[in-house]
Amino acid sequence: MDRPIRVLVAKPGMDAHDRGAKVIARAFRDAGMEVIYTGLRQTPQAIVDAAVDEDVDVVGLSILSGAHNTLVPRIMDLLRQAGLDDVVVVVGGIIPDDDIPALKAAGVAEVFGPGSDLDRIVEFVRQAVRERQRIG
């Protein structure tokens, strides 16, 4: 890859607590990714908007609401219809390990709870867009 790894960090939904979604997107951008944070209370249409505007390689989606099997799915069919089959989604928040193999098997590529090594996270980041531009 000629550039920095391009991420962004959203939040979908209602929820309004920030602090993880900050907390990582301050590690990617140590990391030397370039970050796009879109705020709070981001629906799925926006986020996936803002994915095409920066043509960022990876979706980080904070979410604390526990309206994850609802949001996460919506915006995984928006990235496909807009073309966006190739680019990574992680996942962190509050996500009971029951609900993981549904969000993976919706398309997203890892799912990170509370207190996850954020160096792990990045590796994690790092190696799957290589990966996905090793098929591409």
Second form
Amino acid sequence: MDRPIRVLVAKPGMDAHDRGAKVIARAFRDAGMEVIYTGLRQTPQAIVDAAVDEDVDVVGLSILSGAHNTLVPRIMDLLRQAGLDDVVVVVGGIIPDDDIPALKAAGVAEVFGPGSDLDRIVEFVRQAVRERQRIG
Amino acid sequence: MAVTVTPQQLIEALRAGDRRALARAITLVENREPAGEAILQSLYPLTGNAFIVGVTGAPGVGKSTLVSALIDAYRQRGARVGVIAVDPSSPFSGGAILGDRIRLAGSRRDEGVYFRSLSNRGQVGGLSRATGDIIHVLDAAGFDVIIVETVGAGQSEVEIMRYAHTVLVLTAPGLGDDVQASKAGILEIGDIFVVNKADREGADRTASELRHMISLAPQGDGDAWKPPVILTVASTGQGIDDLVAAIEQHREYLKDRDTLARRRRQLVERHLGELVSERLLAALQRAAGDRWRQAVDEVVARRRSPADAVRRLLSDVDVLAGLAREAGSGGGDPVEA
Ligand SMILES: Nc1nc2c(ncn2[C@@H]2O[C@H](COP(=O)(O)OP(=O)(O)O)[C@@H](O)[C@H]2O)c(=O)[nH]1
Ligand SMILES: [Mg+2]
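Complement to the form predicted on its own: the form predicted together with the partner chain:
Once more the chain from above appears, this time first in line as the rest of the complex follows.
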């Protein structure tokens, strides 16, 4: 059976709204994926616990607060500790170009800024999961 | 994870409390992969210890919030809690947004709680089967209480609630018509009725309406269970202790009357029946090949009635011989329609 890709869409940090996260969650859903949405203000540990429990293929992080440089490496660390090295992590939100290389070095597969084309994000995720499954 | 693990390794790890192994095993079982079948087979003798609580009701009545409160209450009592949140709604894409985790008191880390979201992947009957199988995995993994949340909307929910020992049916004030609408199927499956959002106006009236409806339902014999109506405010925890006490009473009632054993027998009987029809159908489709498609064509063209087409198929000696061969060969999923 062709099982759907499972994605955790999470909002770490103190962002006040989750419009962007919901837009991307719907785009993943419309592309046939199963999206687990955890709501606002999740701690890195809660996000990683959810990723473990739900056995997701992908974690999508939405961060507007500017705290990505601390939050993202922390989450990547906890994911590794939990044995989830194979999960594809994508980050969306307001991320200055200068910060992107460090996030990728921490293991993030791709960073999508505001106004990114939704189809492109969906296609990227699909491709990345396919590649990891081939290796795995 | 590039390392491949055997089903046996997964089982040992999940029995030892490894959550990742548990989550992976559940995925294999849900996807009905051969490894999943093997896992279920080995785990089955270890099941039968968990108490299973079903939570159903219309969207927005506060099921997930109540589940979160129940988790806390059971954790305080030292029980390990597994949760399966079933969302059967999904559009044609087959995708779904599963949001029940939002209500989980998020930041607290707790090895004694496992929460899994489950969606309808469009297979007929597949959702309740998957739920039942996942309950078995959680049971074998040592969870004392397993809570299953699902939207009370249709046949699949009623099916899923059959796995529960105690079914909670939730309502909330201000849904007036909803209580009426849910009368049909829901009233029969509720062991305990919960009027949530008791902080809102009209809760007492909703409760007395419910009590009235319950009193009108056909009565069993003298000591038959009378579903209580409990008022809660899930968001503050008010009434949750009463609810847990009521669940405990129902559990005692089931034990005393041997109802648990009877329910379990019915469940197993249904489960075996489903498996047999599924396997036989798959075998028949393989055995009949073109004749199966022909039968479908004939009914589509209204040259035959469905019953007639089936009778013809089942009296075709070639098909029957093939069926005997195929059914014996065991495995195999039904052909996708
Ligand atoms: N006033 C009030 N609101 C509640 C109560 N329980 C839940 N809610 C709110 O009702 C909404 C829906 O709750 P949720 O648990 O998601 O409902 P579900 O769809 O049945 O799972 C949320 O905004 C909750 O915060 C309650 O007892 N009182
Ligand atoms: Mg819910």
